[in-house]
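Below sits a lone chain in structure tokens, taken as the form predicted on its own.
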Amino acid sequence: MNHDVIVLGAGLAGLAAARDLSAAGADVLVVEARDRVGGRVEQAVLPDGRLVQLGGEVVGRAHTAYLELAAELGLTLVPSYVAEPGRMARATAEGVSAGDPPHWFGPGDQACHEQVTEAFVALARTVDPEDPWSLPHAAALDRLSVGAWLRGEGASPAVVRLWEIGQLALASGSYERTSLLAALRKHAAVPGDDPYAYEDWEGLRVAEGSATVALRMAAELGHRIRLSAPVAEVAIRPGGCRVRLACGETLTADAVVSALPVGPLRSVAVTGVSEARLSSLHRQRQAVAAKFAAAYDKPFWRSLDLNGLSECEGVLGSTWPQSEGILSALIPPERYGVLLGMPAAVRDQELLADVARLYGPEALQPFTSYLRMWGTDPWTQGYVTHWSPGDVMAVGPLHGTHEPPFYVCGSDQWVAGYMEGAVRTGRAAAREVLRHG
């Protein structure tokens, strides 16, 4: 049976574009590796009732076509961590605080810190962040990475360190290791006075749990969705594209829209599309990550008046919680080798050594905890999109952008990598394959 759409990937992105697709009229079909529909959004139910979210979770005020499709499936949004009482903590080697400034800074850190806070968002506004390409001064921009621009101008140690335990907690690289002009293009799309303020890119959650809302447009579409059907090859021809599925299995359409992450979907043989446009997909890389979740009874932490977010400079980068009780908590690339090195066995336990260092021998015992290998799961092979410098402009103006009937989508096809991304360009991408007829 020859269908309008075939949609790879059940994620977020996926899940989005198939249903507006359906909604217009066409005849479409799913095409999921997992088991499961997702991605990298899941969640388990507590005995309890509660439920815990293994994947994504929190969205801003600025992430306005998730927000859309949230109200248009029913779900309530709500504010995230961000309306918790009490201080945020810092973990390092040289110990653990509470509140601001860091134990770390000395006189004129806070000053510099400012300082160069502004010098960045000045920045910031000359990028746009559809076509940070054309900024006169790009390629530059993109060869330097944030933290030689933060001592360029002038940024002491102790701000440079704030800046990089900031980031390692977003689990998206280094600053090191990433582009200054991404990340003047990231604010860029979500600008604000702060290189990242929390309220701005994360202080919304959906009441009901971020994975109901793949789990509700997967009931939408039913039947229209197969499981367990990874994709091998791919050959675009207009007027009918090729699928063929790992099990050897054939399916015919007259339109593809490849809804996977970009490390997944270098392990797919595409035809028919320009070299130009793989080579700038197969350019992207994923930051290397995993996310833990614990589960406990109580938010004790509110005790100590804190309340759950932290900065670390463990194996964890960070935590916050993400409902009642429940901790979430990001290891970053930089740290992802020490989390695999560790046996199987003992990485919950390693990793709440780490919470308990934070928060005291409670965080010991949760009644459940869960680990989710991001960067080695063979669907996802990583989190957001890490742009190292060069990666930009190496990229390339292609990013995002379709060949009929060959169409992208994905958070890593935004700006950020964020769920966001994954619903603005899967929707994009539906309306782009019904003007194409």
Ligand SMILES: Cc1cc2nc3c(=O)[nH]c(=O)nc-3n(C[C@H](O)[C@H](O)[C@H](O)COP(=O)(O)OP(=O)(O)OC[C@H]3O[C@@H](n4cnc5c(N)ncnc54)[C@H](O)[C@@H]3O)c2cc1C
Contents of the next structure:
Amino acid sequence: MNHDVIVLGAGLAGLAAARDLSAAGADVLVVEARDRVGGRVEQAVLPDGRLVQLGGEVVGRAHTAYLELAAELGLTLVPSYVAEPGRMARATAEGVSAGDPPHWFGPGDQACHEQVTEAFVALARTVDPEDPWSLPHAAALDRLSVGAWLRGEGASPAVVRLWEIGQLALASGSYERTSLLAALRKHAAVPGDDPYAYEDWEGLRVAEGSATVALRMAAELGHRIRLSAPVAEVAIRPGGCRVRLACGETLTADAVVSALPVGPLRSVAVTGVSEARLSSLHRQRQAVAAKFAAAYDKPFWRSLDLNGLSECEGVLGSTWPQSEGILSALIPPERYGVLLGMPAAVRDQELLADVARLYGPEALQPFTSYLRMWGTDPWTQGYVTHWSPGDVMAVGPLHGTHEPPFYVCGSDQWVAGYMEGAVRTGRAAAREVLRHG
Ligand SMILES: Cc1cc2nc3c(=O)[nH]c(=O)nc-3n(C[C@H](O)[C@H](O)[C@H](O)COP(=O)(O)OP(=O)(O)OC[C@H]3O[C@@H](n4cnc5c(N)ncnc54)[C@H](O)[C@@H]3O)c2cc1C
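Give me the form predicted together with the ligand now, not the form predicted on its own.
Let us now look at the entire complex, which starts with that chain.
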């Protein structure tokens, strides 16, 4: 049976694309490698009914496509950890401190931090996030790392360290190997006076659980989703595309929407698409990270006047409270190898020791914990999109574009990943398919 559209991947992007196509009357089939939907959003249920998000979790007020979808699905947005009272903690080899300034700041560092922040924000105003390539000196800005730019602007070592510890907290890859142009582009997509305004990017969460967004879309799509069906080959031909599954079965459709992360996509043999389109897709990369979550009876860190948010130079890069008594944490790419080297049996205890450094010995006794190694999961091979120096120019203006009847979407196809990127590009891909009939 020939379908109108086959969507590859049942993450937020693929599901959002398929949902809109189906609503417009198209015959859609979604093929998904895993035995579940959601991709990088996934949740576990505790015996007391609390949900634990193992992947994508928070969104911000600037994430308009995601917020609109959540409303359509009848889901509720509530304030995230950003609204928690109390101080943020920072842990480095020299010590732990709470609140600002960080313990390694000396005289003049705060003023220096404010000065480079202003310069970054002003420079970002010159970047069009849809077309960073047209900026004069785009290639030079892309070659420069954020770390090198900071030093060029006269940032003190303490200020560079503050920016770096913040970046590792997000687990998106060190600023020493992040393109300045990519960082400016991300900021230009959600402009403001702060290089990373937490309210805009992370101030909200879906009360019913962020993975429920995927589950609700999947419930609407029903039998149009085929699970445990990894795609091995895609042949694009106008009027007749073929998708071969790893099991050998061949499916046909008039159009194909790829909603695969860039890592797994490299292992799918794609023909009938221009070399330029394909090599741009293959040139993208991801930051490799893991997420750790520990569930406690109560948020004991509050008694220390701490909000559960931290930036760390341990194996963990950060912690934050995901909901009452549940602490989330990220292991950034720079420390992922350390985690891989640990015997699996001691990983949780070693990560809890990092948490205990911040919040005391109570942290060592969660009633359960979860470690999700997304970076080495074959169907993700990463965490969020990462742009090393030179990548914005190398991927080029074909980033996020379609070559009908081959369409692409997914968080990697937006400026900075995120669930917003998945929903935004998924729905945009559906509109393009419908426009081309
Ligand atoms: C630990 C972690 C924390 C995060 N935190 C946040 C956050 O707080 N806020 C936020 O906005 N974002 C966050 N993100 C990012 C966000 O979750 C992702 O950007 C988004 O969910 C990606 O959606 P997607 O549909 O583009 O890709 P995915 O969710 O990766 O979906 C792709 C799908 O394709 C499938 N697939 C892969 N290969 C094949 C194949 N060969 N054949 C068939 N199917 C295949 C996969 O199984 C998967 O289901 C986080 C991500 C992680 C991993």
